[in-house]
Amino acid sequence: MTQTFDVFIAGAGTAGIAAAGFAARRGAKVLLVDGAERIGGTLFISGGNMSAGGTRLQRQRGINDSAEDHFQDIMRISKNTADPAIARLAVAHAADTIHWLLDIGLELLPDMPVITYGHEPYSVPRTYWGPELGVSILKTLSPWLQQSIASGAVDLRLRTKLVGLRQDRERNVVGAVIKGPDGVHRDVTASNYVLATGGYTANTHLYPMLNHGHPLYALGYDHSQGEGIVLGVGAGGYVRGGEMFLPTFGGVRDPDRPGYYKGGCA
């Protein structure tokens, strides 16, 4: 038997647990579904870091900064290879993400916000993390989440995969097919498809396809595979920003796992 949402979200990581969250609140209907057994996706290794410019936090320490200053900081370290579209964007909504996590109960290191030196650093301080780095944020998301689970406006089923999208004659998206720890494919149909499955650094045949031919040694999440990204694709969609791959980090190879490196940056 079909079900049927308002929203399916692929992917219970930073992005598929807002998109629910908030969908729910403005009265939706949501399924949301990650192959792992556990929410949180790139949270569990991420440091957590997150910049913000104009924020309460810098007005307290009286730091004077705009959205406007982090996008000229954000080109001046890109040398104007940053897509000023996305980079607008960000920026704008970033101060309000950072306000909007303190008010559920972020906690953040007492000294922040800092200046940074993981790339250029930025011209004031107005970097971010907590005690728990990317956790820190998981901590703060997974309660958050929970009360629309506990309403039943969102309906979350972990070791869950999207394994296809239904399309018309058209093309559209019409429904999605997904596969249970029971081994079990169902279909599912809603008004909103959301791929918010992340990255592909966890998958060797997938990896060199998008990056020119570069070989993988992974130092990211297991579940990265790029599912959502291979059906984005397969349903007519296409992968930008290619040109901008920039290797930076490197590590000691795992001979236990051919293609991933144990870890550490260079």
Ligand SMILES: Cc1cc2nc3c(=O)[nH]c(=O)nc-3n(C[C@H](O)[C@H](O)[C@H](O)COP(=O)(O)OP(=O)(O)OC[C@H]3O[C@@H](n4cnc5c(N)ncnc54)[C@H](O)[C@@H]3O)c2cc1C
The other form holds:
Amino acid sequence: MTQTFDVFIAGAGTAGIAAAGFAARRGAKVLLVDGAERIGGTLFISGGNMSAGGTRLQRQRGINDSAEDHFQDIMRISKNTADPAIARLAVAHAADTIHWLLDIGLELLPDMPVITYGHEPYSVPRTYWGPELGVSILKTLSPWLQQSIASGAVDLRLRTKLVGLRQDRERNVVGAVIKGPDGVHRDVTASNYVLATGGYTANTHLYPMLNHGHPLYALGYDHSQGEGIVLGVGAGGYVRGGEMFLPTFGGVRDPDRPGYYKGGCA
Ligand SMILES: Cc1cc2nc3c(=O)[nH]c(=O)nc-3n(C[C@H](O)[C@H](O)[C@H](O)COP(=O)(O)OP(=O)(O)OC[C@H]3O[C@@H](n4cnc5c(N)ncnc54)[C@H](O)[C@@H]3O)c2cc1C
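I've shown you the form predicted on its own. Could you give me the structure of the form predicted in complex with this ligand?
Everything in the complex follows now, all chains and molecules, and the chain you saw is the first one.
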């Protein structure tokens, strides 16, 4: 039997959790599936560093900053290669995102914000993270999502993968096929379909195909297999930005895991 929702979301990482929680709070009935046994995705290994200009934390410390200064710094550091439309969108919402996370309980290290040196440094302290890095963010988002699960607005299914998209003659996506832990394929329909299955840095075959032949030596999350990208491209979408490939982190190849490296440094 086909189940119907307002919003279907594949992937319960940073993007999928936020999409599900906000859609639910705006009245939608949401199905959120994740192939892993727990939510969080790449947040388990992420540094959890977030940058934002014009926050109340900066004001409290007398740091003069704004979304516009943040944007100008991004263009300077990227030597004008950043997509200005995307950069403007990101900086415009960055301070509000930090404030929202703080309001729902995010704990930050006491000396935040700081200047970091993982990339060419910003001109002012503008970067924030918690004591458990990406996990600090997850520990904030989990109870926030749980409220929508408890209210029945979000149906969360773990160990459940998106395995196919159904399309009509005009190639509109009209259904999703999911596979649960019992191995059974089920049809789902929704008014909106969100692919939030993350990246592909655990897929040694897909990685060189999308990065001009560069081989994969990654520190990615095991579930970052690019499955949503493959399905999205198959449905008529496209991937862009491969020409911007820029390897910046280094480490030592892991002899036990081909395609992975151990540790890392900037
Ligand atoms: C080592 C490392 C450090 C990083 N540090 C930072 C940092 O300091 N600051 C920063 O801003 N960014 C950082 N990043 C990047 C950042 O963590 C990611 O960009 C972000 O977490 C991606 O979120 P996402 O929701 O798009 O994808 P993910 O978090 O990868 O979530 C995707 C989810 O989809 C699920 N999934 C995959 N395929 C399927 C399928 N077919 N069906 C159902 N579910 C599926 C996965 O299990 C996963 O839970 C770092 C990344 C790495 C690897």
